[in-house]
Every structure is written in C-alpha cells, then in structure tokens.
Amino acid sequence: MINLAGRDILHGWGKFVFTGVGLGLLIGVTLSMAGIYRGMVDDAQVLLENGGADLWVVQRDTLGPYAEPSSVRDDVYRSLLGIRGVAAAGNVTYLTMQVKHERGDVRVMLVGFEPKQPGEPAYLVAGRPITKSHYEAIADVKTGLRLGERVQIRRHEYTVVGLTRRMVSSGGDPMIFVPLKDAQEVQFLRDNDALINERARTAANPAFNRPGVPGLLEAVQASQASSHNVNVVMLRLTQDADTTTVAGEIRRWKHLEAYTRAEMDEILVAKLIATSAKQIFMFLVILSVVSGAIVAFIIYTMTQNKVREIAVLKLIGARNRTIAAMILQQALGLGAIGFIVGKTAATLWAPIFPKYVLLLPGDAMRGAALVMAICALASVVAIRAALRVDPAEAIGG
C-alpha cells in the first residue's frame, strides 16, 4: 500500500518536516499556557504549604490575608493559645512591595515572621535562620539576592544571611523575610513627615490636648508612632485536635475568621486566581481551534497536490477507506511531529519564563491525545476531498 506520509517524506521531506516544526511551536505555547495555570495553582499550595500551619486567623468578614487586606492585634494570639488543640500560634504580616538592592530593584512579597513559630520559612538552601530582633532577612533565590548582599527596604538596610527556594506569593512574587517588628513598621507605621504632620493635628485638636488632663497628649502621640497590628494569625493544632471545631470556636467567642486548609485553598484557586484561570483557558481554547484549522488547510493543501496519484490509485481499484486511511495517516503523522516538536519546546523555554510554569506528565499525556484528535477531524476535509476525485484525472480527463 502506498503510503502519502511516507511519500511526502521522501520527496518532500523538508516541506513535511518545518510543517510539523511549525505547527508543534504551536502546540508550545499551547502546553506552556497549561503549564502556567498549573504554575499559578502550585504557588498557592506552595504558599500554604510552607507557612506551616492548620489555621488562618484573620479580621472578621474577611477572605485575608492573600486576598483581601486582613488587620487583627498582635496580641491576640495569647488568648488563641488558651483554646483547647491550639499548639503554636505566630503573628504574620504580609506586604507586597518593590525593594532596591546593589544591582537594581525587585518585587517581592516581604514577611515578617516570629522564629520557630508558624509563618517562619520552612527549610534554607543555604545560610543561616535569622538570630537578630532586626535588620536581618531570609530571601527566596528567586529575587536575585546573594548571601551578604545588603537590600533596601523603606528606611532602612537589611543584611540577607539566609536563602530559600519555591517561597513565593499567589501572585509568583519572591518572599523575602524580616523580623515581625520590622515588617510591622514598614507595613503600618508613617514616615517622619506624615509623623510630624499627624502630631501637628493631635495637638491642635482640643479632645487630645485638653490643659486639664497632662500627659494625654504625648500618650495619643506615642501610639500614633507604634504598631500592634499583624495581617493573620497563624496556629498549628495539636495532632488530635479537630480543625472545623477549633475554627468554629473562634468564629464564635473570639470575633474573628478562621480558615482551615482546605478553606483557604478554595479563596486561593477558587476566587483568587479563577479570573485569570478563566482567561488561560479562553486562550488554550482559541489556540486548540487555530491548530485544528492549520492542520486541515495543511493536510487538506497536500492532498490537493496528490489528485494525479490519488486518481491513479482508483484507476486500479483501490478503495475508499484504503485512500482515507492513508490521509488519515497522514494527519496523525504530522500531529505527532508537531506534538514532539512542542513538548520539547515547552520544555526548554518554561524556565525562562518569569513565573513558574509546571508541565505535568499527566497535562502531556491529554495534550498528545487532544492533538491526534484535532488531527483526525482536520483530517475530514481532505478525506472527502480525495473521494470525490474522478479517477478519470489519471489520464487527463
């Protein structure tokens, strides 16, 4: 049986071979997008994951602290620890912000954490935990930073002794972790000029600058310069401890949200991240049609160069099917190359991408039968094509 892939092959290999080349950068982009969304889910997770905890405490009627603003007391955690499963509780706050270092600037996600509670970095690539109350940090690889180097953050300079990896935001923005104390004036405390400027008001205001009370003015004045809040409150329960009752306990007595794990992977891939999940796939939609409809001209262009052969093919009594099947061939042929061409592609250009695309096995594994189908059904057009060809064309009628 003749077979019009091999055909094309060996007398056209070089058109046959960029066609699929052509068509499987495509089938790149189309994975690399898959592989974003993944990307995108994995740092959510990832985000959970390394925080170390069982709940979230955050301000009431709140979805805080990774998607919306989320302000509760750092002291509230003393009464979190006196509910019954509750084995650690830490202060965290969460800021995303543009930091300057000695080779440029970078955006990052910056932490401020209490050591060996939850929130504080779960494993070190290289250095050492941070040992002072201040101007120490731990930064994930990604931002950049070396050992030693000193980075900017608002006010003041932050000495990095600790490196870390796949710590970064919902958003693929590097974490880089600081004391709690010096997230917390970062995060929450003015500058020296709004300070003046705030204590210029107070002390024009007569309910705070009263000349029968004394001391009451520099009291208002020294809170304005403090701060006692943090974005959540992390607890780790004891292993016996029921998440859902401990988190019902503190919805009801202590006036704040708790969310459980798999509470808070819902906020992150469900509503977090849906709107751009839903545009990636509005993407791979319009891509999976355009290489269906590239595919079908393709195939449909190099049958109508083969009337003459397929003329001549029923002249001697092939059939039908044996003509459609050689098409068909054809086409799954030219998908396959295509599939291999980009997977491979995908493969080498997903770490350059900014954010952190994962390709799964299993997403490879649809994505070859997806294409092959794309590629049977591109394949009907030129299959009625070639049946309706008047084997009368063999000798020129």
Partner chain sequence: MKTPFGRKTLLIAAGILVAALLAWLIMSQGPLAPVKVTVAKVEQGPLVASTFGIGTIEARRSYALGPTFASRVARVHVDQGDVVKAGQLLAELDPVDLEDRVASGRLAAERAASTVRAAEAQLVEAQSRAKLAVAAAKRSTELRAQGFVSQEAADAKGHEANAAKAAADATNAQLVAARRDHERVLADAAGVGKLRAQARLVSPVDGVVSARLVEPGTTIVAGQAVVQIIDPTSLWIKARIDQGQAGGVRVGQPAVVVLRSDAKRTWPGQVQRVDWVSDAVTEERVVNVGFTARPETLSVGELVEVTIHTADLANVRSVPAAAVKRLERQDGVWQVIDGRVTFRPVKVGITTLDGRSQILDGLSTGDEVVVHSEQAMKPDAKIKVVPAIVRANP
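Having displayed the form predicted alone, please output the structure of the form predicted in complex with its partner chain.
Next comes a single chain, given without company.
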C-alpha cells in the first residue's frame, strides 16, 4: 500500500514545512516558558547550594534572609559554634543595590561573606578566591564585570579578583561577593553627608551633649557609626549531627530561627516564587490551548483544500481508514517538525534570556508527547470532515 500522507506532503512540501516551522516557533515559546520556571526553581536551588550550608540561622519570627529582611548580631556565631554538632559558622549579609562600573551600572545583590566559611561561592569560572580581608570582590559573569576591573561600591573601590557563574538572587540579580566587614559597612553605615548630619543632630541633643561630661558626645557618635549586624548565620554541621535536632536546639535556647535545607527550599520555591510560577503555568496552559487550536485549524484547512482529491480517493474505493491515517500522519508529521524546530529554537535562544532558562530533557520528552497528543486530537475534527466528503464531489461541484 502506498503512503498517501507522504505523497500528499511531497506534493506541497514547502507549505507543509513552513507551517511546521511556524508551529515550531510557538512550541519553542512554550518550552522556553517551562524552561523559565525550571530556571527560577534552579536559581533558588543554586542560591541555597552555593553557600554549602546545612542550617540558616536568622532573626526570630522571620522567613529571612531571602524572603524577608532579617538582622542578627554578628557575634551570635560564637554561641552557635558552641552547640554540639555545629562544625562551622559563617556570617553572611545580603543587600540588593545598584553598582557603578566603567561601562554603566548594574543591579546586583551584594553578598558579604567570610572566606573559607559557609557562604563562600563554591566554584569559580575565572580568577581566584578572595585572599585580602578588604576591598576585593568576586562577581558573577552576568554583572558584566571583568577580572581585574575596579568597581565602586559606596565609599570604596573594589578589585574584581574572581568570576562566578549562575550566582543570582531569587530575583535574578547577579551577585557580587565581598568580604563581610566591607559588606557590613556598605549595608549598615551611611554615606558621609548623612554621617555628618547625624553627628550635628546628636550634638544638638542636650541629652547627649552635656556640659561637664567630656567624651559623652564622642562615645554616642562612635556607637552610632558602627554596626555589628548580619542577615544570616550559615552553619555547616558535623558528619554525625542531626539537622532537625540542631535546629530545634537553636530555636529553643538561642531565641533565633533556624531553617534546614528543606525548609529553606520550601520558603524559596513555595513562597517566594509561587506567584511567578502560577503566572508561568497560566501562560503554559494558554499556549498549549493555542497551539492545539492552531494545529487543528491547519489540519482542517489542509483537509478542506483537498476535498476533491479525497472524493476521488473515495470514488476509486479507498477505505475510510486509509484516509483517516493520511490525515493523522500529516498532523503527527506537523507535530514532529514543530517539536524539533521548537526544541532547537528554545535551546538556541535560551542563553539570550536575561533570566536563566533551564531546559530539562524530561520536560522536552513530556512536551513531545503532549505535542503529539494535541496534534492527534486536533486531527480528529479534520478526519471527521474528510469522512463526510461525498464521493460525488469528485465529478460535480
């Protein structure tokens, strides 16, 4: 038996291929959408992975430091190190800010960390780790900064000594890592003008500027100009420690909130990006429906265009099954072309997206199955129309 579908496609293959490519681009968009969602989740995972922490200790009754602001004293880590099962503790601060460099400015998340402690980026793509305790920075490639470049962050200039990849905040801003003390200064200290104004304000307050008490004003001003807070203390536990037990100890005795990896995951994925995820899911549904509708239209129009041919086929005694198979095969072919084009397009344009797009092979497989199912479903309308064609139309009309 000859393959009717192949013959028909060969007859007008240009039109068929172009239709497939058009459909493919639509599928590409759908796959990218799914990729964006996967990327968001993956960003969150990387954010957690990067520090290499087992526990996040934050201010009590907050979901910090990613979902809510949190502030704890930077000497808390000492008492945390005293808890059985805690192997290492690292103070970390986070601050989203605008950073200027030679070619403009970029929105970044400034991370203050202590070298060799939890919170340090796990791997570099260029350069070296921070070795000086001040004024060195590790930047994400996405900031556009290059090795050796000087970047101005508030009062000081930092030298970029290392580059990372895929280190972004939950909002997608690339990260810049600087030593903790510098980050504390950036985050909690004011600029010079504010500092001088504040000094004048304090001096004008008779409670702080009392005659007969020399040194009081200076003491008050010094206390205003220093900060010893951080956003989170990241803990690494010993091999045999139980995460939940240690977290419980911290909650009970240190009056701080402690989150395990799973809880942090829950906060980031379920709470922080939940709305975005729903939005993307809505888009996915709409795109799937639209794709289905378009495939149905295309197949239906293609069938309508060859009503005469189908009538002839019927006249010469072709069976309904043969005709239905032809249409179904064409629809599936269209789906296959569409999926290949879509997958290729999505893979090629994914790196251009401002946010990370993660295309999972599993998603691609599910997408392929879905495309084929939609195409098969869409061909049903056309098949019904074809089967209703009157053989008499071959001669009449």
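Note that the rigid core is defined as the largest set of C-alphas that superpose within 1.5 Å between two forms. Please read all numbers here as calculations on a predicted model, not as lab measurements. Numbering follows the first chain given and starts at 1.
After superposition on the rigid core, the Cα of residue 80 moves by less than 2 Å between these two forms. The Cα position of residue 102 differs by less than 2 Å between these two forms after fitting on the rigid core. Relative to the superposed core, residue 217 shifts its CA atom by 2 Å or more between these two forms.
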